[in-house]
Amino acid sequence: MGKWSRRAFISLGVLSGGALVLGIAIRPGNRAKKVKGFIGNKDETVLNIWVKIARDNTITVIVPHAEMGQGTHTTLAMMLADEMDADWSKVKVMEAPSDKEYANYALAKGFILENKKLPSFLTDTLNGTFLAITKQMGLQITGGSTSVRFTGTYAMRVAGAAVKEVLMKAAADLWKLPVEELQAQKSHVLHEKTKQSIPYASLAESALELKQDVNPRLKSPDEYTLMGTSPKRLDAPSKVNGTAYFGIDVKLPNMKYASIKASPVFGSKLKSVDKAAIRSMKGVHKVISLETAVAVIADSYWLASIAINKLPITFEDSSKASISQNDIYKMYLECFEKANKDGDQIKDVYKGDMANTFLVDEKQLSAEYRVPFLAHATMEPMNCTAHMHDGICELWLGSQNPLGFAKSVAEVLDIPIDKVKVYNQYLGGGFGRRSVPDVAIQAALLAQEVDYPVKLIWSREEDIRQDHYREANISRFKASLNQEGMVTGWENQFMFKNEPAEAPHIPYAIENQFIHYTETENPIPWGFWRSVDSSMHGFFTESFMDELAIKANKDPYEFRREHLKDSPRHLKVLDLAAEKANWSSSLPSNWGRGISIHKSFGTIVAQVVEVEIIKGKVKVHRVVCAADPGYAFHPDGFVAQMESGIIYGLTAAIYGEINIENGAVVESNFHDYEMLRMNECPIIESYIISSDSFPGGAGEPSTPGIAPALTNAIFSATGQRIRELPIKNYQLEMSKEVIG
């Protein structure tokens, strides 16, 4: 699907003038009977769409999110099981099918309402409204660090608590006892006075007849038994012993393999292909022409890839063939100048007296920062297995939005969405890339042409050159400081505005602010990239804040502290990172230490990076990360995600760069789109603060702050300011005047 954003929901009429528009009340009720046919069997009772109980008292939690290494299957199951007082040793997890009943209303609810408190009597109607909208959108997405904070909060915990209540009510009815005298413990209902105990499984059928509360009482943190602990992840054993199934592992009877080659120039259509060139190759079955690509189907992927590289393929000329990297940056700068000249900048934040701010204070600073296009480069190559038969299109792949993929494929094939079946597998990395249905659409179009299953696998070259990229961007700043070295004015101009909306906003107490942007057509395919806009604005704002500290002749950590007087959560996180990093301690002459802080997806993260400069290149030795996610429901999993986001961000900061020449991507594989290697990885220390605020995300919030902390550390070591990424393009030299 396209860019899903809060604005997109508003355009659908969910919100109007800040008020919720309900229209006709839509109450979904308990949809257990609707989903029983495809998630349950005769030995199981489906109590609601999120939970079922087997006769042996095993509880299965149905999770509407993909597992791509982030541990969401475990954490969401924990949240439901804890509220249900389930026996964790008998809890299993099942990924929700790509059916419209599993459109993720909880995600949409959290995304739009943003923890707003609304009357409880509206809950069922709200759920129904959001369900109807997400069904229409085909929204079953895993992304935006929303799984735990939205689905966990608004679906998993509520479902677990509601099911426990009806199970206890069923036991009370059976024993003719007041429900207040009963307890729930390890998947049993107990009555302490009479020593009676009954497993949930024995109560399930009776409980199913009782109405579940849409606003059940949820546990307070002091009542948690699972949440806040770190049990072993449910997906780990199969990944260790090799039995885990990823999209690339799918094998079907009589299945063939396909390799594909699309136009190197984005949007250029296929002109001709000489199929005769490989007609005599044994094991090659078919050459299929698509609008912008050619595919070869063969007995093996290796054979298909050899064959497609032998095919003479010609694509039509495209207007984009003249576009190169410098042209794109030039276009951005022209947009800036035009917007400023015409006064039609798109305002994001405007407060205070910006008109006079820069006339009063003498000390001013301006700076411009740039970031390049970035690819995702997931470990598992892009792939999809498709089988078209009997009017049905079956798809096997790893997707971040299975229901959305079904919707997209149905539209392309012009068949009803219920005729597209998506069987989601584990994802070998997503980072936003697997929210785009392009490979699924291609596989479906190929399957339409043959009478057997086809596994389409993209080469790494196809993956790098046909991605949907994090856009290149430019951000300009201007700020003023008073005699005390405090920032009095802050102006920031940048290109484009995606999600999260607050990415360019600053936590600092600066009275006068003007944050604005311009929009233009982006000639390069855009896609969600880990932390989306925050991946850029973390670097932009925290680099400039560091420059302002030096301009004010102040320590960068203390300078930030002074400007966070109105943000106690930020201040606590910043202080913890500085304390654990021993910020004020001395370092060798060729070492440096840098700091940053950024809030994204509800989680505040501060990072301190220690570097050494060796022969003009940077060696990252240590990263100290402090984070306040409100509450870490699986602390080990949260720490793992902090580490993951840091490594991903370090890779981008040091190496990440997609260049455009003549309308095409220059880079092609890991030799020229490099990754951080194991021997380059620093020691990472992560510390969690529990503030009991509304839960924040884990998968993305550590990525935005690592680049500025790193470049600020480089400045501390060398006196050389990095304003354009990646760092690999610089020869780092030691300056005589280093301000540390």
The other form holds:
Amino acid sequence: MGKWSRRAFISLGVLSGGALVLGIAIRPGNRAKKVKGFIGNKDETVLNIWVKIARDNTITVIVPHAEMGQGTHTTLAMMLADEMDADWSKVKVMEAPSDKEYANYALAKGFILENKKLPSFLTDTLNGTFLAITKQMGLQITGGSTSVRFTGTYAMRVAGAAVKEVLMKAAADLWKLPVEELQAQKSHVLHEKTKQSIPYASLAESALELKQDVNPRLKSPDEYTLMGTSPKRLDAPSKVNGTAYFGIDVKLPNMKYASIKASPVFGSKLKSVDKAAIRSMKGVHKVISLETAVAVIADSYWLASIAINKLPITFEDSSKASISQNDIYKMYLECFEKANKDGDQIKDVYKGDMANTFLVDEKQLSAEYRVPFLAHATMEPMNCTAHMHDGICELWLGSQNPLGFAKSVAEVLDIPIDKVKVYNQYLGGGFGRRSVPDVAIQAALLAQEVDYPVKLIWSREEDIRQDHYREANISRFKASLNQEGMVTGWENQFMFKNEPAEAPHIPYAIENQFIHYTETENPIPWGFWRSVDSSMHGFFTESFMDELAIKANKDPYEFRREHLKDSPRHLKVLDLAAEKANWSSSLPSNWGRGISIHKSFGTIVAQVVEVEIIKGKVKVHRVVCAADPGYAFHPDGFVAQMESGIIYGLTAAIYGEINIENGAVVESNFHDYEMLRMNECPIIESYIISSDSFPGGAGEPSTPGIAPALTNAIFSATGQRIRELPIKNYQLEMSKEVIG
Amino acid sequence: MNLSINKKNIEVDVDPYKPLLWVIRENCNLTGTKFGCGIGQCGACTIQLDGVAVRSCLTPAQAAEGKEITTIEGIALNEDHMHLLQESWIEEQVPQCGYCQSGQLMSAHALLSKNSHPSDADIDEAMSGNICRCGTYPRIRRGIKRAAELMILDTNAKSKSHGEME
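The structure above corresponds to the form predicted alone; please give the structure of the form predicted together with the partner chain next.
Up next: the whole complex, starting with the chain shown before.
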């Protein structure tokens, strides 16, 4: 299986990066001519693979990322258009086709280089090498809050600036004027002295003959005209009038519909299916057995779903069928004990003198936290339309990794990757879920059995029970405090490590630290879930820090400040959140206020939450969020993502819980896997700090800090410490005297 | 079976128990109305029957006979002019992934048609049946309030110009 992992990829890249210095030179050149066939129409000039100009001077930006709500199509188009000095009112966006020419080498470059500047003489070679790696890996991912950070910085801006340079040069050649005297403005080149002006479109063809600089001069922030502003999202009109086309909306001639039921116990093989039970149903065409699932094809999805529910299906027994939630936690604890006994914990951070710190400082605190498995529950249930004909497999769906999906499907069907065509649609939510190709593989296997296109739609029950889940985890802490109430030692143990690598790392100046973990087989399918490891480590570390503040008898905000003295960026964010939330002002009884700070995907986010406890349940009134993403290219879009990540995280903190019983998921739909709704949504205020650091992400960084800010607020209201999520399982009681 | 969708009569040959959601999407080719949960929990399939917001995934086609069905495709004023609610949604930059927004708009539209001045509590009540996983609730609330203000201005302007004409 062509599974990609960002970690595996990074190591591969570093190897190649090492090799490139030895002189592997694969120059990318200008691939515009190669890609013209599938992105350019007759009247358009494709200037490089990211931009084309039509005769009417309309500029189309080709974006190698999926639009799943994060606004990336608009922001990336802005970044290119700004560098190009394009007329924004005539800029369009299209998503890059899933062709290997569009493997996103900017992503590769971003992962490996982060914000390192390279000598310009290496740029050609380097870009070529990255292109070669990314083509080989089929890298066209949307995830990890990378689009603006990496693609925007390394591809969009560079492409826009390079194109502008050749357009200006073409104008200079045409007018026989020095290029220094020319200006670019609103998709025109101007010469002020002679009052000449020419649209880009008229220069496009001659510009194409000129070599584009792979390392053009980029604008400095004071030259930005679009970046840093908030034009309306390009996709908004179609999303309010019902015309936005999602994967589930695809309709093809002669298309039929499929429903599916996979083994509730993960990975159990299909044993038998009694097809006779639905033989008499009119409009039902076919029952198809897959290795671990059964599908029914019918004239309507509704019919197909009735049929699949009538169908008696038996799956093989599996060793996993006995696993329940408590067994998983028990297994984790056993792993901890064994690792500690054998001393083979995997060291994540080890610094200072951990052997002695707990002996010197006698004031100590230990705590253990737990988080459950979580499903993604995108609003659009998983679906894929597939058509197999003439040796080609065509797929229509919303994917966070179209090239990767093509690769996976090609492997399963055993056909060359260029015989798989993925037509990516809008994603009705992604959050990491749509980076797993399972539904595409199923649809392709069904399409192989019939001679018409099939639209496979998962029921919501299938969506909740066949997800790839954020794992359940346990995190244990032990810390010591000195006489001044400063933390001197910090030990943290947990299970598994994925991404981001810094998720469990703390920003606080603590001299002695031992952060370690253990890997074991996770019996439940795992997947990237919005903010990945930070989704739990934010809760773990910021809850424990809060407990330490109480232990030290200090205000939780001041306590964090004292430990952030050497981190001015963090301090500024924390202070802004506290100031805007009026941290030290008094609250009514039954109310509480909690704070947190966490950095993920390059963005630091601090949050202050205000809650009221009503009849044993929590009412979240207000969230104040301060963030430093380095620079917000589309401030309103950034704020929208802060709000989005907070609400996603609130749902998880208050309700989110996937339980495993007898090897299968207990929850099935929104009645038992509940979501935050309008009546529970707090007021959210977001504030942005531009520190001019390398750009951070937007889609994920506000999720990790909301759970701890919320449970810390509950503690301040009630004295009750929530050490295991979700909060719905607690009857909250007022016991102020405990802390008073 | 004869149905009236967005003021157009359509004849469909379907099982009378087929949920309206799938009739609208599969038989009438109007894909703005979305499937979300199939059990009336999420509101993505919200349409209006005679102006009342209903969950089309639980409404059999026969229940719509003789009634006016309105979907997201039917609320714009005409081809060139969106409804003020839709315009407000764009002004407030409400949609993210956009999948739930048709349902959100149909619930909000039904609310504003019977309550031109909704309070926060009214909005909570009318909109809490619609889930949004992107967390656009704060903007939906602002969108409804903006639309309500604009609709009142619009009504006043119309009655004023009407008065002048007289």
